[in-house]
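A single chain comes next, written as C-alpha coordinates; it is the form predicted alone.
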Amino acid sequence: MMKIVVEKNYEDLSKVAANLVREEIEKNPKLVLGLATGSTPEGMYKELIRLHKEEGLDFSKVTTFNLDEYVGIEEEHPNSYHYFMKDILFNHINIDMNNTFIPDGQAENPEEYCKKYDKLIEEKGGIDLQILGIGENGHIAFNEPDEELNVGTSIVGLTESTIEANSRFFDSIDEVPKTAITMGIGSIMKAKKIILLANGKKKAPVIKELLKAEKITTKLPASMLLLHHDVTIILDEEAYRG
(Lines of atoms letter the chains of each structure in order from A and count residues from 1; the text may use other names and numbers.)
(Lines give C-alpha, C1' and ligand atoms only; values in the text may rest on other atoms or scores of the structure.)
Protein backbone atom coordinates (compact mmCIF):
# COMPACT_ATOMS: atom_id res chain seq x y z
CA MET A 1 0.00 0.00 0.00
CA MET A 2 1.35 3.42 -0.96
CA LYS A 3 0.40 6.49 1.06
CA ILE A 4 1.09 9.95 -0.42
CA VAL A 5 1.68 12.92 1.88
CA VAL A 6 2.10 16.37 0.29
CA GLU A 7 3.51 19.18 2.42
CA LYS A 8 3.75 22.87 1.57
CA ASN A 9 7.54 23.09 1.58
CA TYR A 10 10.78 21.30 2.37
CA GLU A 11 10.78 22.36 6.02
CA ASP A 12 7.33 20.88 6.60
CA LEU A 13 8.27 17.72 4.69
CA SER A 14 11.35 17.30 6.92
CA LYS A 15 9.34 17.75 10.12
CA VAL A 16 6.67 15.26 9.07
CA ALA A 17 9.33 12.69 8.17
CA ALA A 18 11.19 13.22 11.46
CA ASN A 19 7.96 12.82 13.44
CA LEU A 20 7.24 9.52 11.72
CA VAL A 21 10.72 8.32 12.70
CA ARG A 22 10.15 9.55 16.26
CA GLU A 23 6.87 7.63 16.49
CA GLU A 24 8.61 4.42 15.44
CA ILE A 25 11.46 4.91 17.95
CA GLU A 26 9.01 5.64 20.76
CA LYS A 27 7.06 2.48 19.89
CA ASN A 28 10.27 0.44 19.63
CA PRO A 29 13.38 1.92 21.32
CA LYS A 30 15.47 -0.85 19.69
CA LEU A 31 14.35 0.19 16.21
CA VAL A 32 16.50 -0.90 13.27
CA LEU A 33 16.54 2.17 11.05
CA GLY A 34 17.67 2.28 7.42
CA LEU A 35 19.23 5.62 6.49
CA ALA A 36 19.86 7.52 3.27
CA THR A 37 22.35 10.23 2.39
CA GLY A 38 22.14 13.14 -0.04
CA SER A 39 20.57 16.56 0.38
CA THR A 40 16.93 15.40 0.64
CA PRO A 41 17.04 13.83 4.14
CA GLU A 42 19.26 16.54 5.65
CA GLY A 43 16.27 18.54 6.92
CA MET A 44 14.83 15.42 8.54
CA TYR A 45 18.14 14.72 10.29
CA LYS A 46 18.27 18.32 11.51
CA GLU A 47 14.78 17.93 12.99
CA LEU A 48 15.71 14.59 14.60
CA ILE A 49 18.66 16.31 16.28
CA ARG A 50 16.26 18.98 17.60
CA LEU A 51 13.86 16.31 18.85
CA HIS A 52 16.76 14.65 20.66
CA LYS A 53 18.18 17.82 22.21
CA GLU A 54 14.93 19.61 23.06
CA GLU A 55 12.42 16.78 23.55
CA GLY A 56 14.63 13.92 24.70
CA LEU A 57 14.25 11.57 21.74
CA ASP A 58 16.47 8.64 22.73
CA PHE A 59 18.68 6.95 20.12
CA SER A 60 20.77 4.95 22.60
CA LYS A 61 19.29 1.56 21.63
CA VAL A 62 18.63 2.32 17.93
CA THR A 63 20.59 0.43 15.26
CA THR A 64 21.15 2.02 11.85
CA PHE A 65 22.11 0.67 8.44
CA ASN A 66 23.00 2.99 5.59
CA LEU A 67 22.00 2.23 2.03
CA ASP A 68 25.27 2.89 0.27
CA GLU A 69 28.79 4.23 0.04
CA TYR A 70 31.18 5.19 -2.73
CA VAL A 71 33.82 2.61 -3.65
CA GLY A 72 37.44 3.64 -3.11
CA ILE A 73 36.81 6.59 -0.80
CA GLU A 74 38.30 6.60 2.71
CA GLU A 75 35.86 6.85 5.61
CA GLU A 76 37.44 10.15 6.67
CA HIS A 77 37.04 11.71 3.20
CA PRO A 78 34.67 14.73 3.45
CA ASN A 79 32.51 13.29 0.65
CA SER A 80 32.25 9.78 2.06
CA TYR A 81 28.90 8.77 3.45
CA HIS A 82 30.63 7.74 6.70
CA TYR A 83 31.73 11.35 7.12
CA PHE A 84 28.33 12.67 6.04
CA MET A 85 26.38 10.62 8.57
CA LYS A 86 28.65 11.58 11.47
CA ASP A 87 28.63 15.24 10.50
CA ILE A 88 24.91 15.51 9.75
CA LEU A 89 23.46 13.23 12.43
CA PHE A 90 25.50 10.80 14.54
CA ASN A 91 27.76 13.36 16.24
CA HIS A 92 24.71 15.27 17.49
CA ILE A 93 22.59 12.49 19.02
CA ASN A 94 23.14 9.83 21.69
CA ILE A 95 23.48 6.89 19.32
CA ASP A 96 26.00 4.14 20.09
CA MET A 97 28.43 4.27 17.16
CA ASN A 98 28.87 0.49 17.52
CA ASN A 99 25.24 0.22 16.41
CA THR A 100 25.74 2.25 13.20
CA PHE A 101 26.58 0.39 10.01
CA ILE A 102 27.61 1.91 6.68
CA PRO A 103 28.90 -0.15 3.73
CA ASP A 104 32.68 -0.34 3.51
CA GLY A 105 33.73 1.15 0.18
CA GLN A 106 37.27 -0.09 0.73
CA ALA A 107 36.49 -3.74 1.51
CA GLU A 108 39.27 -6.05 0.28
CA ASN A 109 36.83 -8.67 -0.96
CA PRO A 110 33.79 -6.61 -2.06
CA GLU A 111 31.58 -9.53 -3.14
CA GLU A 112 32.10 -11.37 0.13
CA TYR A 113 31.58 -8.15 2.07
CA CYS A 114 28.24 -7.47 0.36
CA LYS A 115 26.94 -10.88 1.47
CA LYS A 116 28.10 -10.18 5.02
CA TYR A 117 26.31 -6.81 5.04
CA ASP A 118 22.99 -8.42 4.12
CA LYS A 119 23.59 -11.18 6.69
CA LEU A 120 24.30 -8.59 9.38
CA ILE A 121 20.98 -6.86 8.66
CA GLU A 122 19.23 -10.22 9.05
CA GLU A 123 21.08 -10.92 12.31
CA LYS A 124 19.88 -7.61 13.71
CA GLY A 125 16.29 -8.61 12.95
CA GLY A 126 15.86 -6.83 9.62
CA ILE A 127 15.17 -3.16 8.96
CA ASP A 128 12.04 -1.86 10.70
CA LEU A 129 11.92 1.49 8.91
CA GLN A 130 13.86 2.41 5.76
CA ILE A 131 14.34 6.03 4.67
CA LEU A 132 14.79 6.53 0.92
CA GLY A 133 15.42 9.37 -1.45
CA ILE A 134 14.86 9.08 -5.19
CA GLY A 135 17.15 10.07 -8.04
CA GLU A 136 15.98 12.13 -10.98
CA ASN A 137 16.31 8.96 -13.09
CA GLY A 138 14.28 6.89 -10.60
CA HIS A 139 17.15 5.23 -8.77
CA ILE A 140 16.75 4.24 -5.13
CA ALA A 141 19.97 3.88 -3.16
CA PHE A 142 22.42 3.39 -6.06
CA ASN A 143 20.20 0.94 -7.93
CA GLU A 144 20.31 2.65 -11.32
CA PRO A 145 17.92 2.05 -14.26
CA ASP A 146 19.18 -1.02 -16.13
CA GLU A 147 18.14 -4.24 -17.85
CA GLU A 148 18.63 -6.03 -14.53
CA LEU A 149 18.63 -5.01 -10.87
CA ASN A 150 20.54 -6.66 -8.05
CA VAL A 151 18.57 -8.38 -5.30
CA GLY A 152 21.22 -8.12 -2.57
CA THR A 153 23.88 -5.61 -1.60
CA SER A 154 26.37 -5.29 -4.45
CA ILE A 155 28.93 -3.16 -6.28
CA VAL A 156 27.36 -1.08 -9.05
CA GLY A 157 28.45 1.41 -11.68
CA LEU A 158 26.92 4.88 -11.50
CA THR A 159 25.20 6.44 -14.49
CA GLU A 160 26.43 9.68 -16.04
CA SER A 161 23.34 11.51 -14.75
CA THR A 162 23.99 10.37 -11.18
CA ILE A 163 27.69 11.25 -11.40
CA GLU A 164 26.70 14.68 -12.71
CA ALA A 165 24.09 15.16 -9.96
CA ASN A 166 26.63 14.19 -7.27
CA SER A 167 29.39 16.37 -8.71
CA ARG A 168 27.98 19.36 -6.79
CA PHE A 169 29.51 17.80 -3.66
CA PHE A 170 32.99 17.52 -5.22
CA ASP A 171 35.51 20.05 -6.54
CA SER A 172 35.10 18.65 -10.05
CA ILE A 173 33.10 15.95 -11.83
CA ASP A 174 36.34 13.99 -12.37
CA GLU A 175 36.60 13.44 -8.61
CA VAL A 176 33.19 11.73 -8.34
CA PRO A 177 33.61 7.96 -7.89
CA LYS A 178 32.24 5.87 -10.77
CA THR A 179 31.18 2.91 -8.62
CA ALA A 180 29.41 2.41 -5.32
CA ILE A 181 28.39 -0.32 -2.91
CA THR A 182 24.64 -0.33 -2.40
CA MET A 183 21.86 -2.30 -0.80
CA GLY A 184 19.97 -4.12 -3.53
CA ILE A 185 16.30 -3.84 -4.33
CA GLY A 186 15.64 -7.06 -2.41
CA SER A 187 17.46 -5.73 0.66
CA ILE A 188 15.35 -2.57 0.57
CA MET A 189 12.08 -4.37 -0.03
CA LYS A 190 12.59 -6.53 3.07
CA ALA A 191 12.16 -3.45 5.29
CA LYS A 192 8.94 -3.58 7.30
CA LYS A 193 8.13 0.07 6.52
CA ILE A 194 9.52 2.49 3.95
CA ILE A 195 9.45 6.29 3.80
CA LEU A 196 10.47 7.89 0.51
CA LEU A 197 11.26 11.62 0.49
CA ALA A 198 11.34 13.94 -2.53
CA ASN A 199 11.46 17.70 -2.81
CA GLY A 200 11.88 20.34 -5.47
CA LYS A 201 10.89 20.78 -9.11
CA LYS A 202 13.74 18.59 -10.37
CA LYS A 203 12.11 15.56 -8.77
CA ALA A 204 8.63 16.33 -10.13
CA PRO A 205 8.96 14.39 -13.44
CA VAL A 206 10.13 11.15 -11.79
CA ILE A 207 7.54 11.45 -9.01
CA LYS A 208 4.83 11.93 -11.61
CA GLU A 209 6.08 8.85 -13.45
CA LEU A 210 6.15 6.80 -10.24
CA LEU A 211 2.69 7.84 -9.07
CA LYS A 212 1.17 7.07 -12.47
CA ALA A 213 3.00 3.76 -12.89
CA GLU A 214 0.81 0.71 -13.40
CA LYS A 215 3.70 -1.64 -14.11
CA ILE A 216 7.03 -2.24 -12.45
CA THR A 217 10.14 -1.93 -14.55
CA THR A 218 13.88 -2.07 -13.99
CA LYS A 219 14.05 1.14 -16.05
CA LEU A 220 12.38 2.85 -13.08
CA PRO A 221 13.87 1.12 -10.02
CA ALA A 222 11.59 3.06 -7.65
CA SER A 223 8.59 1.34 -9.30
CA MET A 224 9.54 -1.78 -7.31
CA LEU A 225 8.10 0.03 -4.27
CA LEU A 226 4.64 -0.50 -5.77
CA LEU A 227 4.98 -4.10 -4.56
CA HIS A 228 5.68 -3.15 -0.94
CA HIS A 229 2.92 -3.35 1.65
CA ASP A 230 3.79 -0.19 3.62
CA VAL A 231 5.31 2.78 1.76
CA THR A 232 4.76 6.43 2.65
CA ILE A 233 5.90 8.99 0.07
CA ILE A 234 6.39 12.47 1.54
CA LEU A 235 6.63 15.30 -1.00
CA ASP A 236 6.68 19.06 -1.03
CA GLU A 237 4.33 20.85 -3.41
CA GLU A 238 7.09 21.46 -5.96
CA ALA A 239 7.90 17.76 -6.25
CA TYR A 240 4.21 16.87 -6.39
CA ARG A 241 3.01 19.50 -8.84
CA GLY A 242 6.23 20.52 -10.58
Second form
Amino acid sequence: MMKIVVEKNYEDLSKVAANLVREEIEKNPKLVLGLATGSTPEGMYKELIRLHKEEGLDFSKVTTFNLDEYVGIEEEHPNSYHYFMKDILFNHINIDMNNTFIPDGQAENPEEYCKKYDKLIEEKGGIDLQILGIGENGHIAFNEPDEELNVGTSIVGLTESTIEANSRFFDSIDEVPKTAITMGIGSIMKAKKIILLANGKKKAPVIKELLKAEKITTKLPASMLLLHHDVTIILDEEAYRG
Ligand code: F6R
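Having gone through the form predicted alone, I am curious about the other one (the form predicted in complex with fructose -6-phosphate); can you provide its structure?
Full complex below, order starting with the chain above.
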Protein backbone atom coordinates (compact mmCIF):
# COMPACT_ATOMS: atom_id res chain seq x y z
CA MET A 1 0.00 0.00 0.00
CA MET A 2 1.32 3.42 -0.90
CA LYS A 3 0.61 6.19 1.52
CA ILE A 4 1.07 9.67 0.08
CA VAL A 5 2.07 12.60 2.28
CA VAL A 6 2.35 16.08 0.78
CA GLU A 7 4.25 18.75 2.68
CA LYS A 8 4.37 22.46 1.95
CA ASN A 9 8.07 22.65 1.19
CA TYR A 10 11.41 20.85 1.33
CA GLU A 11 12.07 21.83 4.94
CA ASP A 12 8.80 20.33 6.14
CA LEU A 13 9.33 17.20 4.02
CA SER A 14 12.77 16.76 5.59
CA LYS A 15 11.43 17.16 9.12
CA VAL A 16 8.55 14.74 8.59
CA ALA A 17 10.94 12.15 7.10
CA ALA A 18 13.45 12.57 9.95
CA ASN A 19 10.67 12.20 12.49
CA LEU A 20 9.56 8.91 10.97
CA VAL A 21 13.17 7.68 11.23
CA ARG A 22 13.32 8.92 14.82
CA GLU A 23 10.13 7.04 15.74
CA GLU A 24 11.53 3.83 14.30
CA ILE A 25 14.85 4.21 16.16
CA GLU A 26 13.00 4.95 19.39
CA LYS A 27 10.86 1.84 18.90
CA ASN A 28 13.91 -0.26 18.03
CA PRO A 29 17.35 1.15 18.96
CA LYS A 30 18.96 -1.62 16.89
CA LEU A 31 17.16 -0.49 13.75
CA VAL A 32 18.61 -1.57 10.41
CA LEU A 33 18.26 1.51 8.27
CA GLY A 34 18.64 1.64 4.49
CA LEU A 35 20.07 4.93 3.29
CA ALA A 36 20.16 6.86 0.03
CA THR A 37 22.55 9.52 -1.19
CA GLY A 38 21.78 12.43 -3.54
CA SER A 39 20.28 15.83 -2.85
CA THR A 40 16.83 14.69 -1.75
CA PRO A 41 17.67 13.24 1.69
CA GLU A 42 20.19 15.95 2.62
CA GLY A 43 17.60 17.94 4.59
CA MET A 44 16.47 14.81 6.40
CA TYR A 45 20.07 14.03 7.38
CA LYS A 46 20.50 17.57 8.62
CA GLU A 47 17.42 17.20 10.79
CA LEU A 48 18.59 13.79 12.08
CA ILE A 49 21.87 15.43 13.13
CA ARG A 50 19.89 18.11 14.96
CA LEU A 51 17.75 15.45 16.65
CA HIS A 52 20.94 13.72 17.76
CA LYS A 53 22.68 16.86 19.00
CA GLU A 54 19.74 18.65 20.57
CA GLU A 55 17.37 15.87 21.50
CA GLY A 56 19.71 12.97 22.16
CA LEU A 57 18.58 10.69 19.33
CA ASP A 58 20.88 7.70 19.79
CA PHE A 59 22.42 5.98 16.77
CA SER A 60 24.91 3.89 18.76
CA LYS A 61 23.15 0.60 18.05
CA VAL A 62 21.76 1.47 14.61
CA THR A 63 23.06 -0.36 11.52
CA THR A 64 22.93 1.27 8.10
CA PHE A 65 23.13 -0.07 4.56
CA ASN A 66 23.51 2.31 1.66
CA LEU A 67 21.83 1.64 -1.65
CA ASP A 68 24.69 2.26 -4.02
CA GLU A 69 28.16 3.48 -4.87
CA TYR A 70 29.99 4.43 -8.04
CA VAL A 71 32.41 1.97 -9.54
CA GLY A 72 35.84 3.34 -10.34
CA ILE A 73 36.27 6.10 -7.80
CA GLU A 74 37.98 5.61 -4.48
CA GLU A 75 36.21 5.80 -1.15
CA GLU A 76 38.22 8.92 -0.30
CA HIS A 77 37.13 10.73 -3.47
CA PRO A 78 34.87 13.68 -2.55
CA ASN A 79 32.28 12.45 -5.05
CA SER A 80 32.13 8.92 -3.70
CA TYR A 81 29.06 7.97 -1.73
CA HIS A 82 31.36 6.78 1.08
CA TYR A 83 32.66 10.32 1.39
CA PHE A 84 29.20 11.83 1.03
CA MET A 85 27.71 9.76 3.84
CA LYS A 86 30.50 10.59 6.28
CA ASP A 87 30.34 14.23 5.38
CA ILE A 88 26.60 14.63 5.51
CA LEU A 89 25.66 12.26 8.35
CA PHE A 90 28.02 9.74 9.90
CA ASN A 91 30.64 12.24 11.12
CA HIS A 92 27.97 14.18 12.99
CA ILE A 93 26.10 11.45 14.88
CA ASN A 94 27.12 8.75 17.35
CA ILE A 95 26.92 5.87 14.90
CA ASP A 96 29.49 3.08 15.19
CA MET A 97 31.24 3.17 11.78
CA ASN A 98 31.58 -0.63 12.03
CA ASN A 99 27.80 -0.75 11.70
CA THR A 100 27.68 1.30 8.49
CA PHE A 101 27.77 -0.49 5.17
CA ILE A 102 28.09 0.99 1.71
CA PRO A 103 28.64 -1.14 -1.41
CA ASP A 104 32.30 -1.34 -2.34
CA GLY A 105 32.79 0.07 -5.83
CA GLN A 106 36.37 -1.18 -5.80
CA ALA A 107 35.66 -4.82 -4.96
CA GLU A 108 38.12 -7.17 -6.65
CA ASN A 109 35.50 -9.76 -7.42
CA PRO A 110 32.36 -7.68 -7.95
CA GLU A 111 29.99 -10.56 -8.60
CA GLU A 112 30.96 -12.35 -5.43
CA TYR A 113 30.92 -9.06 -3.54
CA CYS A 114 27.34 -8.27 -4.66
CA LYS A 115 26.12 -11.61 -3.30
CA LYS A 116 27.97 -10.95 -0.07
CA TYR A 117 26.30 -7.55 0.33
CA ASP A 118 22.80 -9.06 0.10
CA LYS A 119 23.83 -11.84 2.46
CA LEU A 120 25.16 -9.35 4.96
CA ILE A 121 21.84 -7.46 4.93
CA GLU A 122 20.10 -10.75 5.68
CA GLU A 123 22.55 -11.64 8.44
CA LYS A 124 21.85 -8.31 10.13
CA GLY A 125 18.16 -9.20 10.17
CA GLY A 126 17.08 -7.41 6.98
CA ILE A 127 16.37 -3.74 6.45
CA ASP A 128 13.70 -2.40 8.80
CA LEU A 129 13.29 0.96 7.12
CA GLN A 130 14.59 1.90 3.67
CA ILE A 131 14.91 5.53 2.57
CA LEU A 132 14.67 6.09 -1.18
CA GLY A 133 14.94 8.97 -3.59
CA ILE A 134 13.72 8.71 -7.17
CA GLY A 135 15.45 9.57 -10.44
CA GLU A 136 13.76 11.79 -12.99
CA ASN A 137 13.65 8.64 -15.13
CA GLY A 138 11.96 6.63 -12.39
CA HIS A 139 15.03 4.78 -11.13
CA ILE A 140 15.26 3.71 -7.51
CA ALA A 141 18.79 3.21 -6.24
CA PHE A 142 20.59 2.78 -9.58
CA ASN A 143 18.04 0.41 -11.02
CA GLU A 144 17.57 2.18 -14.35
CA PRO A 145 14.53 1.74 -16.64
CA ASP A 146 15.20 -1.29 -18.84
CA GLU A 147 13.75 -4.52 -20.26
CA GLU A 148 14.82 -6.32 -17.12
CA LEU A 149 15.66 -5.33 -13.58
CA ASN A 150 18.11 -6.99 -11.21
CA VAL A 151 16.74 -8.73 -8.16
CA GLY A 152 19.89 -8.64 -6.05
CA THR A 153 22.78 -6.23 -5.64
CA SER A 154 24.50 -5.85 -9.02
CA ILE A 155 26.94 -3.90 -11.12
CA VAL A 156 24.97 -1.71 -13.52
CA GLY A 157 25.54 0.83 -16.25
CA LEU A 158 24.11 4.29 -15.67
CA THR A 159 21.87 5.85 -18.31
CA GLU A 160 22.81 9.07 -20.08
CA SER A 161 20.10 10.94 -18.18
CA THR A 162 21.45 9.77 -14.81
CA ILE A 163 25.03 10.61 -15.80
CA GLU A 164 23.84 14.05 -16.83
CA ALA A 165 21.82 14.56 -13.62
CA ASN A 166 24.80 13.52 -11.50
CA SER A 167 27.29 15.64 -13.44
CA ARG A 168 26.28 18.61 -11.28
CA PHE A 169 28.57 17.23 -8.57
CA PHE A 170 31.58 16.77 -10.88
CA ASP A 171 33.88 19.22 -12.68
CA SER A 172 32.86 17.81 -16.04
CA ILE A 173 30.42 15.21 -17.35
CA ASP A 174 33.35 13.02 -18.48
CA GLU A 175 34.34 12.51 -14.87
CA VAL A 176 31.00 10.97 -13.88
CA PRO A 177 31.40 7.19 -13.51
CA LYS A 178 29.33 5.22 -16.01
CA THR A 179 29.04 2.18 -13.81
CA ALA A 180 27.74 1.70 -10.29
CA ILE A 181 27.07 -1.03 -7.77
CA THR A 182 23.50 -0.95 -6.53
CA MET A 183 21.09 -2.89 -4.40
CA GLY A 184 18.61 -4.63 -6.68
CA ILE A 185 14.86 -4.24 -6.75
CA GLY A 186 14.56 -7.43 -4.70
CA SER A 187 17.00 -6.18 -2.08
CA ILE A 188 14.89 -3.03 -1.75
CA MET A 189 11.53 -4.83 -1.75
CA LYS A 190 12.65 -7.01 1.16
CA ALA A 191 12.76 -3.95 3.43
CA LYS A 192 9.97 -4.08 5.99
CA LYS A 193 9.08 -0.44 5.50
CA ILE A 194 9.97 2.02 2.72
CA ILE A 195 9.93 5.81 2.61
CA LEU A 196 10.39 7.44 -0.77
CA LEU A 197 11.16 11.15 -0.85
CA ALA A 198 10.84 13.55 -3.77
CA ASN A 199 11.01 17.32 -3.90
CA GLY A 200 11.09 20.03 -6.51
CA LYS A 201 9.45 20.61 -9.90
CA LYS A 202 11.92 18.38 -11.75
CA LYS A 203 10.49 15.33 -10.04
CA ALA A 204 6.84 16.27 -10.75
CA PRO A 205 6.51 14.37 -14.07
CA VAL A 206 7.87 11.08 -12.72
CA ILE A 207 5.83 11.42 -9.51
CA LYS A 208 2.70 12.00 -11.57
CA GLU A 209 3.46 8.85 -13.56
CA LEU A 210 4.09 6.85 -10.40
CA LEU A 211 0.95 8.03 -8.63
CA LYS A 212 -1.28 7.18 -11.55
CA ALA A 213 0.42 3.83 -12.28
CA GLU A 214 -1.84 0.80 -11.98
CA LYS A 215 0.62 -1.61 -13.53
CA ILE A 216 4.18 -2.41 -12.70
CA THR A 217 6.73 -1.98 -15.46
CA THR A 218 10.50 -2.31 -15.61
CA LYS A 219 10.41 0.92 -17.63
CA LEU A 220 9.43 2.68 -14.42
CA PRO A 221 11.47 0.87 -11.74
CA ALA A 222 9.72 2.80 -8.95
CA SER A 223 6.42 1.19 -10.03
CA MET A 224 7.69 -2.02 -8.39
CA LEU A 225 6.88 -0.31 -5.09
CA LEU A 226 3.19 -0.85 -5.91
CA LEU A 227 3.82 -4.45 -4.82
CA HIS A 228 5.15 -3.49 -1.40
CA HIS A 229 2.88 -3.52 1.62
CA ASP A 230 4.32 -0.53 3.49
CA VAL A 231 5.49 2.40 1.37
CA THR A 232 5.15 6.05 2.35
CA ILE A 233 5.82 8.63 -0.34
CA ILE A 234 6.65 12.04 1.07
CA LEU A 235 6.50 14.90 -1.40
CA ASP A 236 6.69 18.65 -1.34
CA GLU A 237 4.05 20.71 -3.16
CA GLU A 238 6.36 21.19 -6.15
CA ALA A 239 6.96 17.49 -6.70
CA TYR A 240 3.27 16.81 -6.20
CA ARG A 241 1.77 19.54 -8.36
CA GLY A 242 4.65 20.59 -10.60
C1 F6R B 1 21.09 7.55 -4.42
C2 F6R B 1 20.15 6.86 -5.27
C3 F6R B 1 19.43 7.54 -6.39
C4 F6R B 1 18.86 8.90 -6.01
C5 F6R B 1 18.15 9.54 -7.19
C6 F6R B 1 17.67 10.94 -6.88
O7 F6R B 1 21.63 6.68 -3.45
O8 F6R B 1 19.96 5.70 -5.09
O9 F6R B 1 18.40 6.71 -6.84
O10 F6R B 1 17.98 8.75 -4.95
O11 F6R B 1 19.01 9.58 -8.29
O12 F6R B 1 18.77 11.77 -6.69
P13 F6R B 1 18.60 13.24 -6.11
O14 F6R B 1 18.13 13.09 -4.72
O15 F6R B 1 19.99 13.84 -6.15
O16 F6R B 1 17.62 13.93 -6.97
